[in-house]
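One chain follows as C-alpha cells, the form predicted on its own.
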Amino acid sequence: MTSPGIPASPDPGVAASSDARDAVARAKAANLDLVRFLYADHGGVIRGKAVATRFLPERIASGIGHTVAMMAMTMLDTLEPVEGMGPVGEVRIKPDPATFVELPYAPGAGAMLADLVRPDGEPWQACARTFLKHAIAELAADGYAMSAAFEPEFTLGRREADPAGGPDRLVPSDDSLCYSATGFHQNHDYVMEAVRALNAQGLQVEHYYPELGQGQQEIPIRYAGALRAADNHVLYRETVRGVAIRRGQWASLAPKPIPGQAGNGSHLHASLSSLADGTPVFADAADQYGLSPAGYRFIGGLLAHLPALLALTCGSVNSYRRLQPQFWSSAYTVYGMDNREAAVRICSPLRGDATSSVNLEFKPSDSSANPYLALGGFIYAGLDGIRRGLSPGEAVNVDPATMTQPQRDAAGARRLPLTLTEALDALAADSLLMDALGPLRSAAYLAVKRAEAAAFAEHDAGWECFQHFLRF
C-alpha cells in the first residue's frame, strides 16, 4: 500500500533515489527511447510529455516544463480564462519514479505518473494527483489508511465513418449476451493481449467478462492504497486504449459512446483498515450487514454530498445519459445491501474472508472523470461522515424506482442531478468540498467544466457521444 502522507518536497538530488536509479535502470535495460510523464486533467483527459531515455535521470529531478494554461484545456481543447492560468507561469511535469512501467502496448516506451510542480518545486495548488495526496493525509491524521479500486468497464468496437456524413461512429466488435460465452470467444485476442499488458504494469487482473453491451468489456483490477489506486486507473485507460489502436481497433470507456447501448461505469470500490495495527475498519460481525459504525457514516457523509460529489466522480455531460433509474448506475441517493440501483452498494464479504472483504461500491462514478478528484473528492466527503457521525438512515433494499414518491420522501431518496449542470451547481454550493479543493482548482475545474456543458448543449447526441469516445 502507498504511504498515506504526502512525500516531502523534490529537490534537485532527488534523481540519487533508489526509485530513481531503479526507474533509470529499467528504461535502460529494456531498451527505451522515450518515457512518457502522465497526468489526468479537469477535463479528465490524459496528458502529459515524453522525455528521451538519455535525459531521463535530469528529468527525473528537474521535471519537464509545462504551461499552466494546460489545466484550464477543456476536454474540448478549448482554453478557458481562469486567472492564473493563462499564456504567463510555468509548471513541471514531475514524475514520480516509483510508477515507472514498461509499456507493452507501446514498444520503445515506458510511462511514469506525474505530480504539477511549480518551478521551485513545491506542489501546485491545481495538481490533481496532489489534492488526493491531501485527502489520503487527511484520513492518516484520522488513523486511517483506504485501499481503494476502479472497476471500469469499456466498449471494444472499430471508429467508422457514418454514411451520411455526420461524426464518426463507434462500431461494437460483437452483438454477444453479457456475460455469454460468445463474448469470450469473440473478443479473446484483444482480451489476452490487454490482460498480459495490465499484468506486466503490475495492475492484476482479478477477474474478465463481457458485459451486457454490446461490445462491452470488464476487466477488474485488484485493489491498492489509494494512490496507487487512481495511478493504477490512469494505466488502465491508456493500456485498453493503446491495445486496442495497435490492433486497428478501438476502446472507449466514455460513459455512454453508444447510444441506446448500456453505458459504462467505472464503479469504486474502497474501505478503510486502521493505520496503528492493520485492522479492518468498516467490518463489524454483529452488524446484520456486517458494516461498523463507521462504515454507516462513512456512507452517510457520501449521501449528504452526494450532489456535489457527482461533479467529480461523472465528471462529463455523456455521464448523465447513463445514470437513469433502472440502469443498474445508481439513480437516487440511497445505499443498500448489495443493491445495484443504490448510489452506495455495500457488498457482501466474500466467504472465508468475512471481517476484511468488506468494502463499500460507489457506483456513480466513470471513466471520463479525473480519477485522483474523484477518490480525493469520495475521501473527503466519507471522512466528513466520520468526524460529524452523520448517520444514513435505513438500508434501501429495493430498487428505489419501484417505490412511491412518499416512499422515496420518507427513506430520504432524492434524484440525483440530472446533468453535469446541477451537479456543478451544487459543487460550487458545497463548503467542504470547494475547500478541499482550494481557489485555484475550483475555479478552474468549474470553469473548465460549465464551459463543456455549454458547448455540447449546442450539439446532438451523435456529436456529443463521438467526442466522448474519441477522448475516452
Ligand code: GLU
Contents of the next structure:
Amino acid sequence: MTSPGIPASPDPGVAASSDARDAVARAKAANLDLVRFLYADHGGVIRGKAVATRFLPERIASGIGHTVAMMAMTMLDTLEPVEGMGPVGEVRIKPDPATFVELPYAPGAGAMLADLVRPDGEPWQACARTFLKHAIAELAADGYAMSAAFEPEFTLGRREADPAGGPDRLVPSDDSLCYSATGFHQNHDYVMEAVRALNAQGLQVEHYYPELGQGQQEIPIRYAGALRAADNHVLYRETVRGVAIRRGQWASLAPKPIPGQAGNGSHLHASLSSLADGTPVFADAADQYGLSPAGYRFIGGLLAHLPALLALTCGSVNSYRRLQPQFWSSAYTVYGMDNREAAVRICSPLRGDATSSVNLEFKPSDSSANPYLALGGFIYAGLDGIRRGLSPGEAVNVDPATMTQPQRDAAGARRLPLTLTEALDALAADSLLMDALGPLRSAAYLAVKRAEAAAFAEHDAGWECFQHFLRF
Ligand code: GLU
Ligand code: MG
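Next, report the structure of the form predicted together with ligand GLU; the form predicted on its own has already been given.
In what comes next, the whole complex appears, and the chain from above leads the way.
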C-alpha cells in the first residue's frame, strides 16, 4: 500500500525499502502522531521509544538512539554491572517496517518491532530479535523452516489498593468456572474489544475461552513463521494490557499473578517444514503417534537441554511458582501423546488435516520470557536433537506425578528446576545455549536474571506477584 505524493524518505540518498514506504504511507494515511519502536529486554519487559510521524522516514533508516545499558536493566529497573553496558556507548532502536501496525487501543499511535543495532547499522551482539533470526538461519541451513505460535493465558481484573498499605492486589474479573458460559458473559465487553484489536493488527484470533483460574482468559492466535510468531507475541502482550488499561481494568500475563489461582502459561506450539518443498517434517502417518524420526529427535534435543532452556522460556522468579505438578503446566522432563502434564506434548492431528497439523507443544513457557530468546533457545535445543540424533526415550502417557520415584527414574523423568536460580545455573553450564547466546548476551542475561532472583529472595509472595502483574 503506497500513497503517491508522500516522500519515502527526506534524504534522497537513503533508499527506502517498499516496506518502509508502506509503513510511512500507512502512518500518514491514518493520521498517526507517534509510532512506537518496541523491543523486549533481558528482564522480559517490552520497552521502546516513539517517533513523531513527520520524522518516521529518517528514523526508519537510522533508528532511534538508545543507551547500551538498557540491556543490563532488570524488571525492577535496577541497572546491573555488565562489561560493555555502562553509561558509555550507544545502539539504535531500528524498526522492521514490515511489522508496522496501527494500535487500536492507542488512538493516534502505531508500532513496529525493532532490532537493536550498532551505530554503523550492524547487528548488536545483545539484540534478542537478532538471536532469533540467527536460530532461524541455523534451521534454514539444515533445510527447515518453523511455524510457531505462543499460546498465552492471562488474568483479567482490576488493581485494588491494599487498605493496610501493602502492594496492590489484582482482583479477578470473574469467578466463573473453567470454560463456563458465565465466564463469557462476565468478560464479554473486554474480550470483544481485545479480539477486534488483535485482528486489526493482523494477528489471527482462532478461539476464545474463559479458563480455569478466576479472571483467566485465553485468546489463541494462529501460527506464523517463527520470527512473526515472536513479533506477534509482543503485539499480543501489548494489546491485552493496552485494552485493559484504557478500560480502567488490568490484564496480566504473569505466570502466577494471584497465588493460589491457576497459572498463566504461554505454551509454544511448533512444527517444521522442508524449505525445499514445504512438506511437514514432523509428520509420519506410519508412526503410532503420527510423529516422524526428526520429530522425536527434536523432542530429544528439547529434553536434553530442558533445565537450561527453562532459564529462557520461564524467565522470571514468578515462573517457578507456576511450574508445579498437577497444574497442567508441566513439572517433569517427559514427553507424551496429548499429555498435558508433560513438558512436551505431541498434539493429536486434526481430522482432515492429519499431516500438516502435527505439532509439538512445549508447556514450560510463559509470557514473562523475552519471546525472541525463548523461541530462539527452543530452536537451538530442538535442532541439536536433530543434528545429534538424540532419542527422547519412551513417551510417558500418564501424569508423571502419579508415578512412583523408581518409575520416574526408569522413564528419565526429572523434576524441572524449582527456582530461577537453578535454571540459570543449568543455563550457565549448557555450552550449546551459551555459545548460541554469545558472550555479551549471555553475560548480560545471567547478570540481569541473577539480580532479579536475589531481589525477590528478600520479599514475600505478595510483593513478588504484585511486581510481576505490574510488568507482565
Ligand atoms: N494454565 C496451565 C498452565 O499454566 C495450562 C492449562 C491448559 O492446558 O490450557 O500452563
Ligand atoms: Mg490454556
